[in-house]
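Quick heads-up: it's one chain on its own, the form predicted on its own, in structure tokens.
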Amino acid sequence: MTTMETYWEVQTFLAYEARLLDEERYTEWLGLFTEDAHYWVPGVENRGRSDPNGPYAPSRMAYFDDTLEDLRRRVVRFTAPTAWAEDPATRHLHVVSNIEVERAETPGELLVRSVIVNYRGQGDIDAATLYGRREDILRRVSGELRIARRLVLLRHAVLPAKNINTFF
């Protein structure tokens, strides 16, 4: 466990990212995370309870699998003018509660456990809500928190929504 001072910063770190998501703004989203960052979600596929090789793995179908590089690509992609899928925007709204801190393995991280519900909207028809659990780790990086990998783990097998246009 973590003092309340630092359950609450990360609380506040994260609706802060929260927000930057729902408001596009991408670039100082982006800031947010470290040089090494990795950002994984992966396809999670229906197993039974006895198969040894889960829902998911590394080497598996992956919506993401991204470094920052990779990030800050797809938000160019979004944020361009030939992003014709993106005009009209999609309204997104991002809510993050259950949220769990505990201090990682590496001095100077924290583990952070969250659930994430995102609704995503465009036009007068199209609006889907994903569910998932988040894994994060945080590292303080000049004194601020910063995203130094992020698991989310979508509760959906089959995804309630046309594409994946939004970050979680």
Contents of the next structure:
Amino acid sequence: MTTMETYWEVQTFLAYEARLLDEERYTEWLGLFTEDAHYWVPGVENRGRSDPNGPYAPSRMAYFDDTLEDLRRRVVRFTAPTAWAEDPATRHLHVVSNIEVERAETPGELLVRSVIVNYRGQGDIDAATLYGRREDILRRVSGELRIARRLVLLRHAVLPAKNINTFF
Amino acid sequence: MSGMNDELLALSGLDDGWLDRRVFWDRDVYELELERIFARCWLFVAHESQLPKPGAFITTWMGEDNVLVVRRRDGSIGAYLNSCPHRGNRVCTAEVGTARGFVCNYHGWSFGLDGGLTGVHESAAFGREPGFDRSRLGLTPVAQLDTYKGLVFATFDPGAPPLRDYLGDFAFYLDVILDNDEGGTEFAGGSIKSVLGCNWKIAAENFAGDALHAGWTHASGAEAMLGRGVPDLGAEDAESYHVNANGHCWEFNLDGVGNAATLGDPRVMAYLRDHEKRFAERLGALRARMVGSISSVNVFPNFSFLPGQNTFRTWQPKGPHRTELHTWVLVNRNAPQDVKDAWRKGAMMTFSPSGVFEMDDGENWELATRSNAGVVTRKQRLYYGLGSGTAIEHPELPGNVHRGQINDANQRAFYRRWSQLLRARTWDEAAS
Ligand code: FES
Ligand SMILES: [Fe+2]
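Next block: the form predicted in complex with its partner chain, after the form predicted on its own:
Expanding to the full complex; the earlier chain stays at the top.
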């Protein structure tokens, strides 16, 4: 268990992070990660219950399997004036819910679970909604919460969208 | 061919460089494609490495027909309609796995790895039925299945020419990526599926020949991965080509590593550099320069890949205005594990739904499809006239060769083949 104060701090942090993404403030968003961060959104395979290999694994294809350096590269594309699919701007909505906070194995780190709904409206009528569960390791760096590890388990075996031009 | 316009299928105007937009929109055209292209051509269904041992299976699409591809007990590969001959339920509901056999969830009929009916629930009742003959109630197999250097293809048409003939001169080019190393190739783990609101041909023709869009559409992706834009590819003296055979298309230049460089990973570049000589020994000097060069490929009708990035994909038709994209990553089997991992990660970083290159393709393709909803828009033909005088004979390159990769020659070849097949009732007719 953690204190109400810690829970409040985490919930405020995640809401702020979501707003940075809604407002496409990607450079500030990158600042919320630790230097050694790993950001992983594995592909999800539709496998049988008895299959010991499970729906996702580190050795398989992933939408994101990123270091902070990889995330920075993606932000270069998002912020380039030639990112045609970003103009007119995508209308993002990052919803974060079902937040659970507990102490992680490493002292001083928190294991934070949450559920995300990500809506994107584009152009005139294009829209995509993605759903997933998140598992974060948050670490305190100079007193501030930072994301050291993020795992996003999308609930889709076939992504109901043409792309993922956002972060979760 | 009710409601179908012969003029449309003949694509009158293609030789002058024009294409009728109804090919991207009409339901009648789409239904005929399912019959005369997808139920007839050799379609990519698996890489052998996805079926490592007996019982290993994947499920995939051939047109809108779901098929179950299985490694059988004797080591051979079978492919069957994934639909129960009892009431039609899907027999295998997983996309990948290992099984001893398959049991239908509806009434419990079971099938062996060879597709044969091995058992039924309430067997006493069936046993009393004089007309019940197990041997006639197996899963329906594809008509032909064959492999080319690790790639498994199947066709529903018993009259289709052998796979080797279907590929024809294009096999020479496929070896660039499938046979540049003695260990052959495999798929890295996993696959990714996504959905595009576009006609499948718009994606296929893009990979068949659209080097033109690379520098424009993907300027931001190149900026992210290379720190600069894509260089102009269309100089008068550019050493680059459009080649095609039997509707299979490859556009490329001879820069060696332009595509591979976009992965932004020094391990990939080091691997290519270290193997340069070996590639040349196996493939000859010219083809060795194609292994990672700025290039793109479509194997007719809907199987595409990018040499260098090694993204492999199928564009599965889901109606005239919807396509399911299925993506894998190809690596050389003998490459060190860290190089394979670098390729898997790099391919995802560039060409996957979250890839910095691919991200800008989908919207173009969806709107190029959707515009045709307008009855007046649909009547305006599209310009496919670039590179009309570029056909050449080349001492080393087989098939139809065109000078210059900034060209529409391959796209014209793709639609010519498409039109031939839609109009032909037999393979002999399609050959002409
Ligand atoms: S539909 Fe398969 S057993 Fe009846
Ligand atoms: Fe593209």
